[in-house]
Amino acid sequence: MRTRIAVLVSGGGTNLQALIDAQSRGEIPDGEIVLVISNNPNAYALQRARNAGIEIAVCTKPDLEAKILETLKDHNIEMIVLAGFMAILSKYFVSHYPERIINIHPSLIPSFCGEGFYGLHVHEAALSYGVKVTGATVHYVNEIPDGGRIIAQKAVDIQEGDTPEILQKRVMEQAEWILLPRATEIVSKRIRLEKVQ
């Protein structure tokens, strides 16, 4: 009965790592990774997969949202988890899962979020304000760019002499590796929920 999760990544896979570490550990009761997806056949977020025997699928253009979404029929996907994807997704992609999309965002939206925003691009904005703190957020996707209800956020300070580099990977490690397994989790256990009612 847990809830059947994919995750979609485009690059190196950390937060793919952090949501594996988790579920290796227990954190994700309630919900399963069986599926990693990417739109990039050269990420290393496939190897993590890989070698966390989770199985995997390259979905590259032309028409990317019709092959994931055939794909993730195929493997009876429940919720989706976006970690590190580089692609922003329809309206009528959404729309097959209201509220079963979930994505990190490097930021306490509604600062330094929607289109432009992403990578080291949200802490460059960050630095280049001058706010003391920042932080990330995991929100439900919906059609507008970080634009979903908010599940959960986390703030983490910003210190002098911060690069962008340094700020990415502090908030890495205190906000996105903690948030995202834990909001897996919470949707997760939402969906069970609902299938035995």
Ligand code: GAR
The other form holds:
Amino acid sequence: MRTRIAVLVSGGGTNLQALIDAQSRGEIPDGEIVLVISNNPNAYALQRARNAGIEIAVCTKPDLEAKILETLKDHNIEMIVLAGFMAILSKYFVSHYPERIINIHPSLIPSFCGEGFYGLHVHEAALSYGVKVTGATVHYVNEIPDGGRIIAQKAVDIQEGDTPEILQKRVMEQAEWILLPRATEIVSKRIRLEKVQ
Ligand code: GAR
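Could you give the coordinates for the form predicted in complex with the ligand, as opposed to the form predicted alone above?
Next comes the full complex, this chain leading.
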């Protein structure tokens, strides 16, 4: 029985697309993306899910977490992938899925992470600090924003003349879209093996 995965999104969904593409190439044999949940009804990620024939749900405030938890339960979800999900999940929420929620963050944690560091802001911070290397990190989600155990990281060089937008694209292409499907398979496999024990 493959691990039943829900992907949580808020925006463009290029990381979701990388997961869908990896799944169709057979690179996530131990998991199956069965649901995409967005907290933004206008997220293009929802269209990507529809195009791939994956069921979608939109959960908005108020009671965002309660709605998401109920939707996850209804679909017997065993693992959650945060792929550009722009809301911080509470301790209460994560306690329902210990070591079963993973997140992609567009820097080398512990640099440029935590509350306020999301999307383009992360790359703005890296450029204004003047680091020469950045990258992406996939980590487990716990009650500390970007504070859970690291699963995988990949470094990306910063180049002369980079803007936040140029850097964001390079970090996605060279790190995020590779790391997230790999980490998803690693964790899906661990959960699947736990079930048969
Ligand atoms: C990605 O760069 C992802 O790492 C980042 O938002 C972008 C979403 O793009 N996530 C965070 O900053 C979380 N703190 P996408 O919607 O095209 O995948």
